[in-house]
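Shown next as structure tokens: one chain only, the form predicted alone.
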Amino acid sequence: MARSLLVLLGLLLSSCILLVEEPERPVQPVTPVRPGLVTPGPGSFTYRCSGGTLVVNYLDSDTLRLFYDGAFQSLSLVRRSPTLLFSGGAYTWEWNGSRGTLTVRGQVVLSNCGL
């Protein structure tokens, strides 16, 4: 009888399934990475803008020289994303990859500039 009980107990135990729950991992949101914009140059580009024309000479990926109001202005890259932002003294040139804006002393002087 003891032997039958052991066999029966062995059969019952072998048919048991042990369920183990893994702790839930928090879901991390996926943030798409937008690469920084690439400088259009090197080279000279003439932009047609609301308010006039602007000639920009991209010297390298971090420096440009623009001709505005009868004089050349040198600007340096200060931000690459979400837009390219070049600044120097009173002048700021912002380029979003298709359109640009020139600001002088905080006032927009040329906008919607495109090639």
The other form holds:
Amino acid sequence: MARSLLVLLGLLLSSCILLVEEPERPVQPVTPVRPGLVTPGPGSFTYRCSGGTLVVNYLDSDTLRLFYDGAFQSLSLVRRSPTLLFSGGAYTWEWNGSRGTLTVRGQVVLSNCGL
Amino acid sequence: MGRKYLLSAALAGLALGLSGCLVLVESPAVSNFRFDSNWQRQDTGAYVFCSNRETLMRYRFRAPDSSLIQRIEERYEGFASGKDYTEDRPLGQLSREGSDLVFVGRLTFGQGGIPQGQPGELGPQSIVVTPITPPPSSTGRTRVTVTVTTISGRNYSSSYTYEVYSNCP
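For comparison with the form predicted alone, produce the structure of the form predicted together with the partner chain.
So here's everything in the complex, that chain up top.
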């Protein structure tokens, strides 16, 4: 009889232990780190765009030169995410990983550029 | 004896002289290269390529006897890309127009773009030149060099540099 009581007590206590179990801590939301786009190249690429072709020569990961207005224009990397953005003088070249856009003095002159 | 010798010498001299003349008046097998396209700048008269429009390129040269031609080589040098392409053009892709042989090709733009000539598709009359006032958007320059080699191994060559424009009207 005493043994049965002890077993019952043991079971109850184990239940208590379960009841007082510490609640799970809420998981802190983690902002995913989006890796920056990789600069194409190095090398020369001829893109086909809405509006014609454009030759872009990636010199290294931070600089390029493109041929527009009858001359080579040098551009430097401004940002890597969410799109690659190069700028120099009146010219801006934006690359989203598959398509590019050339802007001159704030006006889009060549868009949807791809290989 | 003396007269006979003089006559022989005179004849020999005349033969030599005439043979010299014959060499001098021999016309070249290939000459008078000319290049154009279907787009022409109004202000300078220069023929240009428009990369946003259908562009045809044409070259011709005087070659009265096609059988003397062994090979036609085209070389395309991209000033902006720094890339060169060389291609042999089959004689069958050229048309005869009087004393001229004429090639007309449709340009493909982009990586490795060169004129595509389909036999019978384009003829010398396929090009209708459209005068344009190009926008200030020169995006390249292509130097085209055509070299014709005759069966005797002699090369005849000529070049033309086309400005490449985008956003042609």
